[in-house]
Amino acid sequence: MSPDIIDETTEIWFGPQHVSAHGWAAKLTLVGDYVVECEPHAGYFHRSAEKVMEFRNFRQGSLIMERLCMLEAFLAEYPYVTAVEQIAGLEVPERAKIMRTIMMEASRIHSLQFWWGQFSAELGFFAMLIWPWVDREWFLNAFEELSGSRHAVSYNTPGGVRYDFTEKSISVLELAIERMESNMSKFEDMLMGSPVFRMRTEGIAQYTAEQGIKWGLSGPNIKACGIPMDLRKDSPDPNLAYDLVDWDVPIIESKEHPGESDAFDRMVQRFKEVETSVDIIRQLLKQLPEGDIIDPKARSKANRLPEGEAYGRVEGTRGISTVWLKTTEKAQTPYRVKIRGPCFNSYYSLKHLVPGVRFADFIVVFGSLDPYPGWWDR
C-alpha cells in the first residue's frame, strides 16, 4: 500500500442525522478504518431547560426535569424536588419516602431494560432489542397504574409524592418484576453466551479507574472498574428509604484486567444493577406504613420559598444527577437553575476513548457508556 493512502485521513460527521446518534455528533477523524481523533459536539439537542424552569413555580420544576430523560423520570425529577424541601423546611413522611425509593428504583431497571434493547440492536442484535423492551412494557404498565402516564410521571413532588400506591398498582410491579426475572438468565447467556457479542465488546474502550475518576465518570461507568462508589450507600438521603435495606454496592472486579473495564464489563455491571433494585424493591414492599404521603403543609411552604439556596442529587442510572436551586425572598420560581447530569463527562470521554478503535465501533464505545443527549443539552 502506498504511504501516501496510510497517511490520508478523512473526517466523518457521526450524527446528529445517523439512526444511532439519538441527536447528538460528533467529528470523526479516521486513517483507513480506523478513527485517530473524536471529538464531540454539544448543542444539538438543546432545550434551555435550566431557563424554562426560572419562569416555572416550584411544584411545576420536576416537570421539566424529567423530561431530561424520561427512561428515568422517577430519578431525572428528584435532585429539583429535593433542592426545594430543604429550601422550603418540608419534612417528608415516612411512607412517601419507601414509595420514591421504590419508583426509583424501578425506575433504574426500565431504563437499563431499555439499554439492553438499544445497545444490542446497534450491535445488530435484533433479538435482544425485542425481548427487553416487551418487558419494560409491564414496567410501563406499573407507571400508568401508579400515576397515570407512562412516561412523564410526575411523580415526586416537594413535600412527597402525588399518588398513594393501591392493591392494584403494586400487584401490576410485582408481575412486572416476575416477569424480568423470569427472562434475565435467558438475556444474560444471549449477551455473555454469544462469542459475537464478547467479540464485539472485550477489550473495547478499556480505561483505569483513576482515568474514570479523572473524567468524572460516575454510575456503572466507574462502578464496573471495581470503585464501589454509589450516592445510595456513601451518602444515603434522608428523605429517601435506602438506609432501611440491607444491599450492597454491585462492582465488577475483572480477573483479567483489574481496575479496568471495558464494553463488556460495563454490560454485566448493569445486569448487576438490576439485581440490585429488584433486591431493594422487595425488601421495601415488605416495610412499607400506613399514612401521609405528603406533608400537610407542602402547599403553603412550597409556594413562596425564603432567600436560600440547595443542592440536590441523586444516584441515577447513569451516574449522579445533580441540581443547584438559588432562590429569592418570597419567591414565586427560582433565581438560577444550575443543572450537573451524569452524561456530559462520559460524553467528553469519547475523547480519549475513541481513538484506535475501528470506525465500526464507534457505537460499541459510546453505546456502553449508556449516555443520553438531554444530561448534556439540557
Contents of the next structure:
Amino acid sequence: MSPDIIDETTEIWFGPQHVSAHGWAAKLTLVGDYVVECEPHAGYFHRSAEKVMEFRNFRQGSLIMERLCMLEAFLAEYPYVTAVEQIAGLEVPERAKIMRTIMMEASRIHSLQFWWGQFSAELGFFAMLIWPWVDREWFLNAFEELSGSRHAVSYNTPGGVRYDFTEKSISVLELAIERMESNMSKFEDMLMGSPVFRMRTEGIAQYTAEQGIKWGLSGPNIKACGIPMDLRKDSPDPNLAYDLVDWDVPIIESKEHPGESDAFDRMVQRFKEVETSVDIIRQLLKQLPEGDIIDPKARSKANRLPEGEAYGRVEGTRGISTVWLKTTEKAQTPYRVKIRGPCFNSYYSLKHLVPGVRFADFIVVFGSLDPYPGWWDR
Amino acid sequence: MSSIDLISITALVRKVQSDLPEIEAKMLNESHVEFVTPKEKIRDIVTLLTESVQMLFPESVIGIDLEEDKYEVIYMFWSHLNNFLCQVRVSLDGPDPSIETVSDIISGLEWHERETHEMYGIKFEGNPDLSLLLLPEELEGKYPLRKRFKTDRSRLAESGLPQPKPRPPKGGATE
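Please supply the coordinates for the form predicted together with its partner chain, as a counterpart to the form predicted on its own shown previously.
Okay, now the whole complex, with that chain kicking things off.
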C-alpha cells in the first residue's frame, strides 16, 4: 500500500442490498482494502415477536418461534415449548421425547446442509451451493411426509408432538440420511481438499475459546476451539432423549493453534456435527417405543397456566437458544417472553472479529459464524 | 488453555454471601441460583461472578415491566465447566429507570443492554452505544415492550400509516 492510501479511510455499507447480506447490513471502515472498523446494524427483519407472543396463547406461541429460524424450525420452537411445559407441569410421553429428539437432529442436519451451500457460495464455490441443497430437499420431503409442511412444521407442542411417525415417514427420513451420507465425503473433498478454499478460510477470524465465550458465542463456534460446551450433554433436558443415547460431543483440537478456532476449523466442526446427529438419530430410531405422543391433559393444562417463571433452553444448530417465560395466575397468554437467539451474539461479535481482515474476507468471517438474521431481529 | 479451576454452586453462593452480604441468594433448583441484588451492587456482583467462575457465558439480559413504573432486569449467566445457571435479579423503579452497565466487564451483554434500553427505556449508564438496535426511528423513545404501549388501532395515527376506510352502513352505501 502506498502511504497516501493509509491516511485515507473509506466507509462502505455491506448490505442490505448485497446478495450475501440477506436482511442485514454492516458499515465498514476501510484503509486500503483492510477493514479497520465494523459496525453491524440489525433490525431489518424485526417483527416484534416478543410483543406479538404476549397476545397469543401458549400453543400459538411456538408457531411464532419456529418462524424466527425456518432452517432449524424443530429446534427453534423447542425452548418456548419446554418453558410452557415446566410451568404447566406437563409430562411428555416417552415416545414423544424420542420423536422430538429425532426430528430436532434431522433439523440440525438440514440446517447445516443449507449452511454448506450458503457458505461455499459466499466464497464463490457455486457448485457447492446446489449439491448440498439437492440433498436438503430429501429432508424437506421427510418433514413434509411427517407434518404436511416443508418449513413451518409446527411439530413440538406443549405436552408432546403433533404428528405421529408412520412407516413411510420413517423410511423417507432414513432415505434422506442415506443420500446425505453417500454424498458427504464428496463435499468434504470439495471443501477441505480445495487449496483455494483452504487459503480463503485458514487463519481468518481466529479467536480463543475465552474470547468467544466472553462475546457470547456458543455452539459449533466454541466447540471448534476444543471446548465441549454442548447443552445436550451438559444439562440433558428431561423432555428430550439425549440421555438414552451413547454419544460424545464433537470437538476439534487443532494442533497448529490449540484452544483457538479459525474459519476453516468451524467448517470442519460443522461436518462433525452432522456425523454426530446421524449417529443419534440411528440409535434413537431403534429405541422407539409404542404409546401416546402427547400428554392427554395437554390441551386443558396448557390453556391456562399458573403463575410462574421458567427458562427453556436448547442447543440449536447455531448455538444456545433460550426463552424466558413469565406468566400470571390463570393467564391465557404470557406476561413476558424473552427470546435469546444464538446469532444475536454471533452478529455482535463481528465488531470484534472483523477489524484487521481484508475486505474480501469479511464475508468469510460472517459466514463462518453461521448467523441467521431472524435470530437477532426476532 | 490455562488450568481449569472449578467452583461448585454452593461454594459460589458462600463466596457471594461472605463478600457481598447485601445480596440474597435463592436456589431455584439444584443447578440454578438466583442472586437478588440491590441496584448499586450490580457491578460488584458481576465482577465477582466473572472472577470466581471461569469462562462464564453471558446468556441474556431480560427486562420485565411490572407496571406502575416498576421494572426488573435479570442477567442470566451459564457456566459450562461447572454446569450451573446463575441469574442476577435487580428491581428498578421510577419513570426513568437506570442502572450501571456491565458491558465493559463482560462484553457479550452489550447488545442485550442496548435492546433492553430501546424496548423498556431502562438506561444502562456507561454503555458505549445505546442507540436503536432493532426498532425503526419512529419508535425511538416509545419503548414498545412496556405494558402501557398499546398495539390496537388507538395508536394508528401516530404510526403514519393510512387510516382504514370506515365501514359502509348496513344494507350498502346510499348516496
